[in-house]
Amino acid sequence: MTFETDAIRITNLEKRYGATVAVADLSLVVPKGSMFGFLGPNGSGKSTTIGCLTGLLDPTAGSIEILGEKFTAESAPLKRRMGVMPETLGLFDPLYAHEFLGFVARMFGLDEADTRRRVTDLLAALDLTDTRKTLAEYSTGMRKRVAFAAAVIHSPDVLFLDEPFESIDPAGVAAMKQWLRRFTEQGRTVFITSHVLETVERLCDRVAIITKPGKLVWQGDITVLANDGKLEYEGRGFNSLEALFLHLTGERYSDLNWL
């Protein structure tokens, strides 16, 4: 399935913290309707890039377009069309799950009937129906599920997920994958970061890989792997996303001989 409009267009994006460069001259296009994996080693600038794309951070330079419109931190109408699951989760710990999700739904303009229905549906689907615990008392996996529910409750057009599957049990991950596939089949877009490369390989159709400091080194269609093809880079073919990733990022750890 193809779609005419790009969901995200990043041009020469740069983010600095004083003399430290977190993202350097990043340009990227994410097609509408794609499941887009955004990969890189720790500290490479993935979360910083998502922060810029969602208005949590102001870029030092460059431009961002979301759904064909210029995006800045003040772009409230565009923000209402986006769902965000940040690395920090952004939960209000004193609240119960139903209270927090109801608050988020109303912030996005859902009426009371839709709010009640969607909160009830999400709590049941994500096994969050225990009303005796506040968010502060939830396990890490449960907190992740609440953050995911908050990101999708308003049916956004573009969904940003920063390490969404970490600490979630296999059944929960399988359900989330199914929902995300349905999401993109409807022409909406998922922009996802994850260190679980096998999951990205099976779930995503396109991938970009960055290295420190936020420098793009590869992007392309990874669905060729499902058809016994290879990912090409400088005349070499790689049989898996992991093999390509390790080659590009140069991630090597010294051996601990005493173990």
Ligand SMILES: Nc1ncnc2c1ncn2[C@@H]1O[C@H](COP(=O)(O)OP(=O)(O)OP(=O)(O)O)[C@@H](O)[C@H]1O
The other form holds:
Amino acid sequence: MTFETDAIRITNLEKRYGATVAVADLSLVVPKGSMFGFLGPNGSGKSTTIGCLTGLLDPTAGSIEILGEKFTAESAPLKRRMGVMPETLGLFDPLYAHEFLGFVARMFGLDEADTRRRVTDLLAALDLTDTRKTLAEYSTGMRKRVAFAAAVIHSPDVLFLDEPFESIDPAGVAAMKQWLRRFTEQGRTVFITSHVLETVERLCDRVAIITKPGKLVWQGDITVLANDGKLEYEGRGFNSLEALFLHLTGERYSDLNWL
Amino acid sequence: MNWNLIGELIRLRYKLMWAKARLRSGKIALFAIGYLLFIMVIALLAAGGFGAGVVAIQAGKAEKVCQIVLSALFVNAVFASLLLGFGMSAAFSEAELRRYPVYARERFVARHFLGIVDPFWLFMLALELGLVLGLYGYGSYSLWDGVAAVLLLLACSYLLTRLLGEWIDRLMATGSGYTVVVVGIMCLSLAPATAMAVFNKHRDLIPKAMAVLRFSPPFGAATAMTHNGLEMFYGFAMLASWTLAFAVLLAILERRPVGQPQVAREPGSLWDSRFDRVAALFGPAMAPMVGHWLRFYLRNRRFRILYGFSLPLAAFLTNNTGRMGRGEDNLFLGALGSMGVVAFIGTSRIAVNQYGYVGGAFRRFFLLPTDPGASLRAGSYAAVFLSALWIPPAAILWAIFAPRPLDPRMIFMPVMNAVTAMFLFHGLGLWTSLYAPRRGNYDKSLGNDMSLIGNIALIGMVLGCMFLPRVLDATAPWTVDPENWWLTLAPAATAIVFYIASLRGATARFPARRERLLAVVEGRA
Ligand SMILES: Nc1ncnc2c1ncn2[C@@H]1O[C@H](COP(=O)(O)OP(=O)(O)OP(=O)(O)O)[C@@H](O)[C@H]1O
Ligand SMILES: [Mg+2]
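Mind giving me the form predicted together with the ligand, seeing as the form predicted alone was just shown?
Below is the entire complex, every chain and molecule, led by the chain shown above.
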């Protein structure tokens, strides 16, 4: 593994929606080849950050570098090396899965033979062989699988996955984790948001935790946990990601005694 | 019946409407609609029908006046709603209402009660109440009988409209439904002219037709409003039975699920797609995107209705606008405009609102390694391509029916106008797609889900095509003289330049509009 260059470098990123500040002054570096977990409570600005990183949203301030190049919404050549699974999936409902994936593959410049081979492979691997249903008729998990397939079909160098595991069945998650591990072993980078901390703990090597509004509160290597090490924060040690997360985000729920 | 919950839902509906009205675009729309209604009322009053009505009422012909006015309103309400989609918006869908603890009966009542308090139906009610007030003021008929009759009639027309709408939706989901609907619309739009012609030839049929019409809802309402005693009772009974019958039929029909939209399975293998083969014409860079949009258009049921309907519509318009005035060449004047309508009516709904029907998939366009405006351009190319396909058949059709001896210049001029209209409309469509988007439902075959500006662009273009040749003929006849056939080249060239400039300009402004469009198409604004 080489960490010579950074896959993603975010400098003083800020994003406002009118008066709402969704991300405030976020700076973050994601090394090449890492499996990076980007965590935070609901509404803390994770999807907004991914939106800025993938060209969906224009940052209000700050700059983004991906694979060593400045990234904006117009960076078509860079986008060719990026794969994205957006939070809302972005599927064209009237299409069949193979049509949708074929469209994405061709848009990313794959030739006809490659397109067909990869679409067929992906549909088989993700257990999406029912070709008589349009995407609108797929179940929630099946739609998520299609969105995942669309993100990886052109074998990108950087992969952005916004809550990829939520609502996918255990077998599907296991398969995805395995592919993602192989993906990073080849020196490519994965940027994941998720609320399933057990999965993140086992899968990711680095983690950043943000709180509202898009403020970085902790980042570091979490592979120490596998060797019974502890995560450090202000002199305290935490022996799980969950313990650290709950401490940092101060999530406390009041008791609903009528429930 | 849980009236509390129904009341809650009605309150929520108006809250949502009010929330929309607070936005700037909502305010503009409200203002424009109010203005249009105002103009329509003025036009109605100025049309002279009002004075004539008063005279007729005073002369004791109130029932006749009521029959005519109410029938006209009834038929117009049903047609305006079905064809143009006014008053068809469902505030809450059945699926949404199922979230609440209400029974099927209550959902039915809630949905349709909310449907009928739509501004469009309230406007119809206001017109009908105007008649009631006239009867009361000039003729000393009962006010309350009139109000009751008009309310029942309104419910009747609303229910009939919904019934027809639901039926068409179910029909469209079947294999041959599409053809049946197109043929049905054609027959209906030709019906008034045909009926007039038949009655003019056979005057003896008129009393027989009247005898049948006595059993129709508007005639029932007229009877109820202008009679007393048993006859009034008979009128109300008839209206009530119609209303009840429509309600029951609607309830039965709604219980039958709409079939899955027929997406024609393409012949050949999974990969052999006619869309992609056609799209290859646009070069390797644009092909995938254009192919995508071709699919998007051709799988849309409403596109397919309008597209299939465009030639018959053009024939109908040529005939109707052609016969509006006097003079020899009038069919030619009709063709000058209606050929233009052919060149955009089919693609119109999606072309003025390209992203309104893609929903959350809109994001996808920004993740692709192209400049974001490529999707806008490709969509427009697909629309222009599909529209252009209709011009040659329309020209051939016109050549068959054109006055003899055939003058090639009289074919050339309408064709050039079609080119003008096509590029002008699709150029406008690029701008309305960016600046006046509206979230719509891809799967609905009925209803008007374009934005106000989108409607203005479309209706304005249709009216322009219908009346401009007439106006030119009256003011500057040399402009529509076949001798000066080459004059049509200038607007066509201008329209092409406008279209190309629009492609450039709209693409350049696309990134800045992205977040606004995203909010609209994902339903957040
Ligand atoms: N289009 C929008 N307009 C206005 N505010 C928005 C918009 N999208 C997001 N926000 C706000 O920005 C903040 C961050 O939202 P974001 O979707 O990035 O959160 P998130 O971390 O992805 O949350 P989740 O875990 O629920 O997915 C929230 O306060 C949200 O209300
Ligand atoms: Mg999110």
